[in-house]
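Take a look at this single chain, the form predicted alone, given in structure tokens.
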Amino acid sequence: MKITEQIAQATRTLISFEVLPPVRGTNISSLYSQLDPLMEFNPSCINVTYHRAEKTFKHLPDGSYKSIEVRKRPGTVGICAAVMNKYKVDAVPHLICGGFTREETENALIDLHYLGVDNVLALRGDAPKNERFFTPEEKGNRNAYELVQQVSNLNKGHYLEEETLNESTTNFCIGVAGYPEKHCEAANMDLDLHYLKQKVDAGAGYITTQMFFDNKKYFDFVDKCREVGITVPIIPGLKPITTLSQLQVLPSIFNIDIPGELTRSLLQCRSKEDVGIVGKEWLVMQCRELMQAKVPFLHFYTMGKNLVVRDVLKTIL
């Protein structure tokens, strides 16, 4: 079922989780072990991230180095099929621009259509780890707006090859990312909202936000979106803090602020267990306030912290 249909039919705030594909060489059972403890909460969907290939250098016997590309977390499409089959829940695969041509994207969309996947999350994706700026793939989409356009065109039966028989249309519900504290590359929030509205106007049916730890940032973001004419549902993205190092790592990577009250509480912790308790209590507070505001979803970036998310849900539900 489409995310927008789920929201329209819901009588309560829905739950969703985001997971990473297993590292290459790891069995899918490692993913199931993360999801199994969370399924008692009847999630409406499971998001599965997509990852571009990474360049590494292999040291050869003659002393030289060879550049190779390895996709460390392959299998997004297959994982979506496995999740839908095992748990009888909708899967939402991420689509990214980086590392993929438009033809490769079209082929992935056709595979997803055949599998009965109803939703996709269209993202530009990050620059490679060894590069400062994002560079699109040759013959690839340059940004999420173009990616949304491609999915929308396929929904209308418009394939890349004009000679293709346009008898079969897809029917994907398209989600996009939103940034309550502004995308790190945007000059200002006004420009960021301009680009977000472009994606919505191109066919996006809902928005999932970057993580945030101050609910006011989310509520202000929703208000700003409505002011510029963005009317689609806006799903808050949430993540538990579990280590003190995240006070530095999260702001630097995701361009987000950690509230002073939360920071002070974390710095007073005397053990890792204390940090986990503070982070969990803060997330519980966020969830309760968001549910009281009747947000459409609580979307959790689990990223290996499934047991923390489970404890939070046991507390609020």
Ligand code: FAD
Given for the second form:
Amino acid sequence: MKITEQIAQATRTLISFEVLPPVRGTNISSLYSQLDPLMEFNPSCINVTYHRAEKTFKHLPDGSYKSIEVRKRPGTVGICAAVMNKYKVDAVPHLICGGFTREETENALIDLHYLGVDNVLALRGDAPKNERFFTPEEKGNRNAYELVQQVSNLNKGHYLEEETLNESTTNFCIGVAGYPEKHCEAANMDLDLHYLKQKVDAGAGYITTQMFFDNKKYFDFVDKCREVGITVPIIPGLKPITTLSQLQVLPSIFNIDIPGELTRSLLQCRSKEDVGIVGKEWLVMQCRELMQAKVPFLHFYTMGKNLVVRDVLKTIL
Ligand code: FAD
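Can you return the structure of this protein in the form predicted in complex with the ligand rather than the form predicted alone?
Following is the full complex, with the preceding chain placed first.
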């Protein structure tokens, strides 16, 4: 079912989880063992991230190096099908512009349509690890707005080849990313919101936010979105803090702040267990406040921390 329909029919705050495809060469059972303990909470959907190929160097027997491209976490489409089949729950594949031509994107969308996937999260993707700026493929989408346009066009039966006989249209509900603390490349919040509205006007039906640890940032963001005329549901993205190193890692990767109060509590911890308890209590507090504010969903960036998320859900539900 479409996320927008799920929200319209909901009588409570819905739950969703985001998972990464297993590393190439790992069995899919590793993913199931992450999801199994979470299924008792009846998630409305499972998001599956997409990972672009990265350039790496292979050491050859003659001592030279060869540049190769490896996608470390393949299988997003297959995992969506497997998750829907095993758990009877909607899967939301993430689609990215990076590394894809428009034709490859169209082919992926056709696969997803045949599999009965109703939702996609349309994203630009980041630059590869060894490059500073994002560069689109020669015949690829340059930003998430163009990707949303492509999915919307397919929903109307407009394929890339004009001569394609297209009586069959897709009917994807399109989600996009939003940044309560601004995307790192945006010159300012107003411009970021302008581009966010562009994605919504092009056909996005809902927004999922970057993680945040200060609910006020989310509430302010929702207010600003409403002020500029963005009316679609805005799903808060949440992540548990489990290690002290995240105090440096999360702000530098995701361009987010960790509130002073949380930082002080974490720095006073004497053990890893204590850090886990503080991180969990903070997330419980965030979830309770968001549920009170009647947010449509709680979206958890589960990412290997399924047991922490399970503990949080056991506490709040
Ligand atoms: P865009 O909306 O294209 O925005 C990127 C930047 O360009 C912003 O600064 C924006 O202000 C600006 N911009 C937007 N439109 C225009 C325009 N028309 N002209 C000029 N500038 C413009 N990454 C992955 O690789 N795989 C994933 O599975 C994945 N999942 C994610 C899930 C969520 C919920 C979130 C929040 C992020 C996810 N990401 C993922 C990371 C995401 O790809 C990066 O944050 C990326 O840098 C931006 O993606 P976007 O879709 O927000 O890009």
